[in-house]
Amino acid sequence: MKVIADLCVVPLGIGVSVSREIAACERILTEAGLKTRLHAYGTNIEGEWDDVFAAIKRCHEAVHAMGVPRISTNIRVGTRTDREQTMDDKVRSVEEKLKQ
């Protein structure tokens, strides 16, 4: 099943900056072959359900291995059965309506 997910990984107990840990997650998602779009408070991910959630698990494992004692993650997930839809399709649909 195809899924579009919005992932926000929040490493806790390491200070204010978490960009090093987020970069590690971005590498994992890319290496998994998933389409991603980084944004200011997370990452949109597009791919097969099992692949997306396996990569999220690897993100947690990698961030813990970097010495982070605690991680809080927010995930929003969307699936469709009526047709395939990509992240680009969703954004394009809104942008077209903004032009009207």
Second form
Number of protein chains: 4
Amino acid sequence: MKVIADLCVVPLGIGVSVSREIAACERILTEAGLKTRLHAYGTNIEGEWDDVFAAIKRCHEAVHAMGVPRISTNIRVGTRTDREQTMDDKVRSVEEKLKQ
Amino acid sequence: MKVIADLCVVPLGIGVSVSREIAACERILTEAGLKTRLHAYGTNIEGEWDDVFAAIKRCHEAVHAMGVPRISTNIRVGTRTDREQTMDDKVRSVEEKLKQ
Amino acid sequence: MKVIADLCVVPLGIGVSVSREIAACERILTEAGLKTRLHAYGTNIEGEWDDVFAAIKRCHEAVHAMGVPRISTNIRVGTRTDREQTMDDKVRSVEEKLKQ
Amino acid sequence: MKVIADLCVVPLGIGVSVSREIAACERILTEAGLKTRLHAYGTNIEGEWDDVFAAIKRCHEAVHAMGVPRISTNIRVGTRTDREQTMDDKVRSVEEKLKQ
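Rather than the form predicted on its own that you just supplied, could I have the structure of the form predicted together with a further copy of the same chain?
Okay, now the whole complex, with that chain kicking things off.
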């Protein structure tokens, strides 16, 4: 089952700056061979369900290992059976409608 | 790694009523032995990371098997290493502050 | 336009315990005359669009005024034009399917 | 109060394709003078609280006016009082950590 997901990891109890932890998650997702795209409020991820969620679990483990005592994460995850669709397809589909 | 999660499964392409699909997910979570609490915009879930996410995957598979072509799910998931905390603890902690 | 929403306010930069800030938000929602129900990963809210979002804005203002430098909030919000539906209706609708 | 938000509007009851409705929301956000960036699971938005949420309300109104009977939206919204931060700042901050 292929998924397009969006991951927003929020580390608590370490101060206001969280970019070091987000960067650690980016590395984990990339090393997992997942297609990703960082944006200003999360990261788009494309891959197989098990691969995506195994990587998200490793993000939590890694961020805790960096000394973060609490994490609150928001995940959007979409699956569909009618057809294959990539992250680029989704963006292109909206952009084409915007040109009309 | 214990988690407290909140699951909101949104089936697309089947009409406005989605309670049949949500009920199917509730059954899956309960059969997985997870502690859950249904509310008006999702379901609280308490359990081990792997058990919780295996059950969420089964929800997607089951809802697709019911004929739903597309699903967009929102998951909140919290982990902490400083102490154990249950769903009831979280609610009680806020309610105690409200009494002060 | 009536909405059923779910609010999850996450204060950053103040330590791991956030129940004092969540309780402050609960008071604001209640004082706004909104129907609410606290759960383990947020708060269900029922009301008119403008009232709900004005109260959510006051939550951010109040939590910052308590000394919290950064807030990351997740909001689910549902609207429908086919029929009126309350928070209780949504839960009951799923529970009825569970009995069948 | 400046916000960086992320908006994910999910139209229900109209079939699996929702790009026409998402494009309508993009136009509304742009016409509101907000800085936006479309991605594969939502749209980043930067602006004043009132402007951002007024535009999100218009998105719901417009999508219902297109014939969509039900909408379930997920919004992430961040505010901070310690310093000003743009969407570009947030992405750059993570990318710099990735180079180290």
